[in-house]
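The form predicted alone is given below as one chain in structure tokens.
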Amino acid sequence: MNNEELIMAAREARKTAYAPYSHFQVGAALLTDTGRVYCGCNIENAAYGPSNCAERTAFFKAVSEGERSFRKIAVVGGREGTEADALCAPCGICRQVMQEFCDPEKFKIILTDGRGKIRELSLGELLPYGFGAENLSR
């Protein structure tokens, strides 16, 4: 699956976002090493803390189905009722979840602003000096 197809899947996932408080809708599409795509959207909660980001929703869906190896994720976000007007990068918690399952140098994060700008970064670029399982074995 190419980046444009993954971005389209993320755009579709964004349409199902539940964001009645922030009105900021995010969609994510996660590609596994087996070629499957898992989509997620952000899901807010009135208590805020129990809210979940689109990226983590996609990862949790995939992991709960037995997937453990991932290639890349596309993320699209913006105000409700609009096309994304800026790149929407994963939050710190989402980056940490990615660190748990992905090689920081090989796993790619594709961001787009809805106007044609696409940026592809490695997890290592977004989370330098990430904390992972190897830190616990020292």
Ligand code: THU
Given for the second form:
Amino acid sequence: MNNEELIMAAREARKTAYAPYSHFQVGAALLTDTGRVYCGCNIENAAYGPSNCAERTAFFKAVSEGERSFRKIAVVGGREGTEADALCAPCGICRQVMQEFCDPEKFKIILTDGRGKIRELSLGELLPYGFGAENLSR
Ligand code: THU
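Same protein, the form predicted together with this ligand this time rather than the form predicted alone?
Below is the entire complex, every chain and molecule, led by the chain shown above.
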């Protein structure tokens, strides 16, 4: 699975976003070390707090299916009814969820807009000095 295919999967996932409050629709496609892809969209809630981002939806689907090793995630987000017109980077909570399961140097986040711009970053670049399980085992 190459980056283009993963981006296409994220674009498809964005179509299922449930975002009646922000009208900002996000899709994510998460690639495991074994080559499987788990997709996610943002899922909002009238009480706002229970809302879930696309990235976490993809991670929680994968982890709940027994997956523990991940290679990369593609993310695309933008206002409803538009192609994404800017890059959409994961929020802090999603970065922390990635930190739980991914190697900060190896795991890659692929950001893309609807105009063909692509930026690939490591988790370590997005979350430097991240807090993880090793901090608790010292
Ligand atoms: N959102 C995501 O799903 N992923 C991101 O990377 C940024 C924000 C969602 C949360 C909320 O449903 C909407 O976008 C507006 O913040």
